[in-house]
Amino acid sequence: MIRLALFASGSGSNVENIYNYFSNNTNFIISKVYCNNANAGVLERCKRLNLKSLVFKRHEFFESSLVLKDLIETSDVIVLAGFLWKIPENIIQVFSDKIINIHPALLPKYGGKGMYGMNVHKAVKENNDAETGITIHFVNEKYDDGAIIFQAKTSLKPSDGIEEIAQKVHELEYKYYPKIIEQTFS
């Protein structure tokens, strides 16, 4: 059985989608949800879904081995699901090629520090892009720079606002992320 650690900073909609996808899968289990925001909506989802969670502070993530030790005990694979901090090098080394992320754009476009969520969709709109999408990639020491595993596209109309762009991207995330997690680590 492959134990998935899910990292989230916000509402946790992708966490719940991944949970629902794997709920009847005997090859995967969500071992724990890791969160850097004590007020994040994902923690309420964890309670409702009966998922274990660990909330940590910046210094516990970057300056101690608290999170890494917990990951080693509980998890085989790390899945970033709306997690906004860069992963420390000590975790990347231990979980080499076992950390994946989903980005709400077609990398290499609109990647890097500060390019997440609505910031990405706003940039897509401002540049009048005819399409956008998602990129699922391995995580390395740089933001949005790891090897690409999968991309999916959606077309945009000039009349699409930022909210419509976000909705189209979320639909791709929900449709593909759990499937690609399963394919990548089976």
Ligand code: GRF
Given for the second form:
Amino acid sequence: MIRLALFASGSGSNVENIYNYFSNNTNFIISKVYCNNANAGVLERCKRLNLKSLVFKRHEFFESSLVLKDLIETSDVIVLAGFLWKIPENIIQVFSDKIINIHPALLPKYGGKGMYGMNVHKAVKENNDAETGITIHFVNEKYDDGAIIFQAKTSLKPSDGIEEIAQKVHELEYKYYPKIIEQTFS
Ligand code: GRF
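Given the form predicted alone above, I would also like to look at the protein as it appears in the form predicted in complex with the ligand.
Full complex below, order starting with the chain above.
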């Protein structure tokens, strides 16, 4: 049984989608949701889905081994699903090549510090791109820099606003992320 730790900072729609995908899977289990924001919507989803969660503060994450110790006890791999902080070196080393992330654009375009959520879609819109998509990649000590595992594209119309772009990207995330998690860690 492979134990998946999910990291999120916001709404958690990807967390719920991943939970649903693996709910009848005998090879994978969601161990716990790790969150850096006590007000995040993902925590409401955890309550509703009866998922364990651990909320931590910046100093606990970056200046202590609290989260790492918990991860070692609970989980085999780490899946970032809308988590906005860099992963500290101590976790990267222990979970080397066992941490993946989903980015809501076609990296290396629109990646790096500050490029998350609607900021990404705004940049795509401002550049009048004819397509966008998702990138699933291994995580290293930099933002959005690890080896790319998978990308999927969606075409854009000039009339698409950032909400429509976000919706098209979310649809790709929900369709592909669970499958790629399963493929990557099976
Ligand atoms: C998604 O767009 C994902 O690509 C990015 O963060 C967002 C999380 O959305 N990494 P949600 O919290 O899962 O709804």
